[in-house]
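What follows is a single chain, given as structure tokens, in the form predicted on its own.
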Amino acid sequence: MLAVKVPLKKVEATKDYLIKKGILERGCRIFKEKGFIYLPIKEKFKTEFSFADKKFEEIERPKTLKEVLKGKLTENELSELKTAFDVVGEIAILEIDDKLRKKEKVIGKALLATAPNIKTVLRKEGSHTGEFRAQKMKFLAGKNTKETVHKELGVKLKLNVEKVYFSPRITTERKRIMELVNPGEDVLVMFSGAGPYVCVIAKNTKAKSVYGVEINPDAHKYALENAKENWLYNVKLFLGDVKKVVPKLNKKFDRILMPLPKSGENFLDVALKAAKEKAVIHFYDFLADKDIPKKAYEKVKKACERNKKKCRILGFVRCGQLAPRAFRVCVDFECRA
């Protein structure tokens, strides 16, 4: 089979090429040789690199859930079958509706059979509730834990999924976010769980500073971890309510997050005060797509004529769907005195 033949510093740069040129050759093992890796392909193309002749080994395309399942369950309960399941670090997350309980200890048990990095699979019990956003799971098939850890953006993130709220849905919106920090720049997390937006921050951004503050203690005690081993140490995290922390913290920052869809109107007060001028505030919302941005909008501005200040929109993005013609929001927004 027709391969190139690169170095390894220029291997992710050339696989990403070829991904996007749709040249690479799926189903082939990638393999390495005297310090150079084999990328196979379809056609050569304009490159620094040489060509050769290689034999590439096939990779069984893995089993998708319902394969696994057939002849485990009939095919009306394929038919009810949900297939969609969150992966936090090693635990499959899925959700299984009343009519398919009886066998859910089996789905678990299918579900390992299709990912080798799944160690456990979980099924949620209800939805998010209480002050804390926490979510009742059982467990369904492999290691027995609801503790994980969870890797994106370049840092390793541990927590109990039970016990703290995290999404790995709105990865995408962690590296946006990111990537519009600026060096220098004092960051406020509010609601900061786990350490999620703090920890992707501090550890691939020049922030001067990024502050986290989270009520659940919980998810405190594993933000405080998780800084500890990503070796974070511009980091200052702190356990409380905002409404009370936020003000004894007499600082201004640059930018402020407020990654709490539910109510988050309810801080823009607290965000508000501790401002910089000219700090951007990046308010989450979750809206009926009908209301998409124009509630969101009014909520900041009410809120900022509350606070005598002038607002200006920066912009909006849908990062994550609650339901049916509902999303999570954010609006990116300047604040001036």
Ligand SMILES: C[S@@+](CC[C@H](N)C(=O)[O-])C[C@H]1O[C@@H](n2cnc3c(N)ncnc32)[C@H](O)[C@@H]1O
The other form holds:
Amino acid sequence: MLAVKVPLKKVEATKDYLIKKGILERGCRIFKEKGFIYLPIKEKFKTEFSFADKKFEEIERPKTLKEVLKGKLTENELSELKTAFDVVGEIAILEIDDKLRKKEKVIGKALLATAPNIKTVLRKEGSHTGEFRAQKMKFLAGKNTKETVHKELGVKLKLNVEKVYFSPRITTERKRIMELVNPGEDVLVMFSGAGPYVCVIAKNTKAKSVYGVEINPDAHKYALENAKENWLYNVKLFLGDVKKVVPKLNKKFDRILMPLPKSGENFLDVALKAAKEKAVIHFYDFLADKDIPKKAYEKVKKACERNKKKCRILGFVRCGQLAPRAFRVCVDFECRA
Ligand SMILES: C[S@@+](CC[C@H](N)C(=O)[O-])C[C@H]1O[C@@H](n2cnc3c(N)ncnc32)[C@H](O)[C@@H]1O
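Having seen the form predicted on its own, can you show the form predicted together with the named molecule?
So here's everything in the complex, that chain up top.
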């Protein structure tokens, strides 16, 4: 196969160039010989380096879940299979319809075979319920554990996926909020869970302080551990009900996050009372497509009127889909006296 012979120091830049131009041959194992790296290419290109004819070892493409399950499930069962799954740390979390439950262990084992980074496969049982928004999980395959360490945006988050709410699908939203935080801000994360927002903000911004309040003792315990493991010293975490804890903090904040979309409006009064002049509040809500953003704006405006505050809506984003026509929405607004 045609290859280009590149000195070690120039490999990364050359590889980037070849990928950009679509010249790099995929599926081949790149190798080193006498201080040079040989990159497989589809055609010659203008370069200072020389070309050579080389043999490359083929890299086996990982199989998809359906490919691994061929022959183990009937065609009909394969067509019913939901192939999307979440990965939290080393745990993959699947949804399996009732019809396929008798094959769930086979499906779990097959999923393990598709990706070396997955060590455990669990199945969702029901949905997020109760005050803690926790979700029951059934063990299917691999290492029998529900605790893992998830890495996102430069932080490590240890948690038990059954005892604590956590969604890797909200990473983009956490990044969005993190990028809005200005140096010197006092930030309050209500409903802080195992600390994803708290840790991501404390690690990646110059916030003066990041407070978290969480009612689930397991989630709080993980949040304390995560703040420590990530060496975050400007973090303060409190166990308890936001309605009781926040008024007792005797502190006002520049930015308040309210990631409890199911009933967040019940906590808007507490947030408004803890807000500094011109503070920004991020209010999360679950809404049907047709009600976005009107219904969330109404909740915000009503709460501001009740608390005799002026509000300026800064905008909204959709940050997750729950059903074909239902979304998680975040409304950003500024409040003033
Ligand atoms: C949707 S989860 C979000 C957790 C975390 N912020 C995250 O993004 O992963 C909502 C969290 O709010 C907590 N919670 C519910 N009601 C609360 C309350 N009144 N006071 C404090 N925390 C509460 C739940 O235990 C749960 O951990």
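We call the rigid core whatever largest set of C-alpha positions still superposes within 1.5 Å between the two forms. Numbering follows the first chain given and starts at 1. This is a predicted model, so every value here is computed, not measured.
Q: Given a superposition on the rigid core, I'd like a yes or no on whether residue 41 shifts its C-alpha by 2 Å or more between the two forms.
A: Yes: residue 41 shifts by at least 2 Å between the two forms.
Q: Given a core-based superposition, decide whether the C-alpha of residue 318 shifts by 2 Å or more between the two forms.
A: The answer is no; the displacement is under 2 Å.
Q: Is residue 278 among the residues whose Cα moves by 2 Å or more between the two forms after superposition of the rigid core?
A: The answer is no; the displacement is under 2 Å.
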